[in-house]
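To begin, one chain is listed below as structure tokens, in the form predicted alone.
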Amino acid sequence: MDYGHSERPSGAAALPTAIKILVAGGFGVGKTTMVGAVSETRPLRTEEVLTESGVGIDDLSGVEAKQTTTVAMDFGRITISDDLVLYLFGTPGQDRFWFVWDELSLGAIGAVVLADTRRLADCFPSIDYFEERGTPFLVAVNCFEGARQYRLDEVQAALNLDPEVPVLLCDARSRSSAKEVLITLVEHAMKIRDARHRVD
């Protein structure tokens, strides 16, 4: 799928613009709750009962109450604008399923990674994925109730982050604040864009 301007006949009606981004994080951080939460259509997802089989593999500190587990990737669209059109993957947050990264990376203009205070480090991974392959991105802190609240300079520095990625406070349940979140991610990943077009 072409996730760019899309070619018409003169005189043909505008086609909105679609553009492929990732949400990403770890292991329960609330990757599913974000794109259930802001997809206008129901979303898909790939998920399966937490068994005994992940004892000793999947980590739940944190997370204790968490039932289900993606296992591919969650899906969803939003539209932004008229000719502006987002189409979401979800990925899964085990490191047994990074082999389905590649395959969903393909073609992303950016992503979102998705931090759960308490469990910071695990955002270092979806992070040193992205950076190798120069994919724009940001940072969403996804405020879990009774989590210690950091200043978003403090989770910056946390992660080592470079000074032009964005770090923002988020709740991934909510509509407008997930739409926000990826509207942020949309003109951090043009404006790195034209500035490589610049470069070139």
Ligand SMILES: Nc1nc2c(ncn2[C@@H]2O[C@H](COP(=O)(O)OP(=O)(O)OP(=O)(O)O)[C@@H](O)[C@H]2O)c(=O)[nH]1
Second form
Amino acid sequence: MDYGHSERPSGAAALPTAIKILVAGGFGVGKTTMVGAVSETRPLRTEEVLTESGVGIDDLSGVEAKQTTTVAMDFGRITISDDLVLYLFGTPGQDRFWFVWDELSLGAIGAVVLADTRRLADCFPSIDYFEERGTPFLVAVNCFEGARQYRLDEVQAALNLDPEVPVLLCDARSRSSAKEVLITLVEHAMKIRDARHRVD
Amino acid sequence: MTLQGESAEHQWVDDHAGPVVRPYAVTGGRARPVTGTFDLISLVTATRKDVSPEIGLGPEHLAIVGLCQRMQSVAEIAAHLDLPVGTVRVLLGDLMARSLVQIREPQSTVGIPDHSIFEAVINGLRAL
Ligand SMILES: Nc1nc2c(ncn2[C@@H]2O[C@H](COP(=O)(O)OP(=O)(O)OP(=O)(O)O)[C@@H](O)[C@H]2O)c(=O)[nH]1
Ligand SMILES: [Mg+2]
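Just the form predicted alone so far, so send over the form predicted in complex with the named molecule.
All chains and molecules follow, beginning with the one already shown.
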């Protein structure tokens, strides 16, 4: 088999392209804060209009406005170079908007799952979702004041995580902390990508 | 209450349509673009400096061409114009059908990202 043909020609990477990383986790855990801390502008907000059943609208004729609902997504941009732009998307917290989660996670290179040790169970749905989809992710414990400090291995055990999944502490308000989380995630995603590529 | 200081478009919208109706008014009730799929992070660049108003193009179309003098994602266009993503997709379809914008699909829809892209992101983040 000739693998050469599946490789993009060198130089193709110079065409502008975009990649995305998701920031997920429970309600109020600091997703938007983290997106804002590390992005080049304050978080932008965009909306999708969905039908009440949570699916996207294909045909607006016959759809009354009251049968629709909007779901908001916060996101930020980091321009890596002239030809590479990284977008960070905070996932909408409401679990019923799986349609939007599916759209967001499609092609995402990885996800940050933010956790608050006072409400650790809030991040279970995010973890289940990314495990199921095979999206590389890590868990970043956002250190709110007054929260009891858990050891990282305690968090890892409580979340029943694969030992390969990085778990780290962070402060979602801090640019350097958010940066470190993202670098750890991309390194992790690169490892997974390289391992999968070798198997293929 | 006064509309003084608001742009003509805003007055029109405020007079004739509520905030819920506005997106559909902008697309003439269409929910699907005539062409293209437009991922949230597809990058859009205008192919011309500016476009004079012509039949079938509304102020929102022209606003997109203005915004996309600098490369923007579909999500950014939606955020800056304060329109739902679905509405922006329809407008982009119109513009693409007239070759007024160029679309660059995200890396992920082209294939598995190169190892070099991960490295570039890591280096880029370190340099922030
Ligand atoms: N003390 C402290 N407060 C934080 C931290 N991170 C976020 N906050 C605050 O917690 C609140 C919620 O943060 P958001 O970033 O809005 O959380 P979110 O996950 O986007 O919330 P939803 O989108 O509503 O689910 C805000 O008032 C933040 O200022 C942190 O590390 N420490
Ligand atoms: Mg938020």
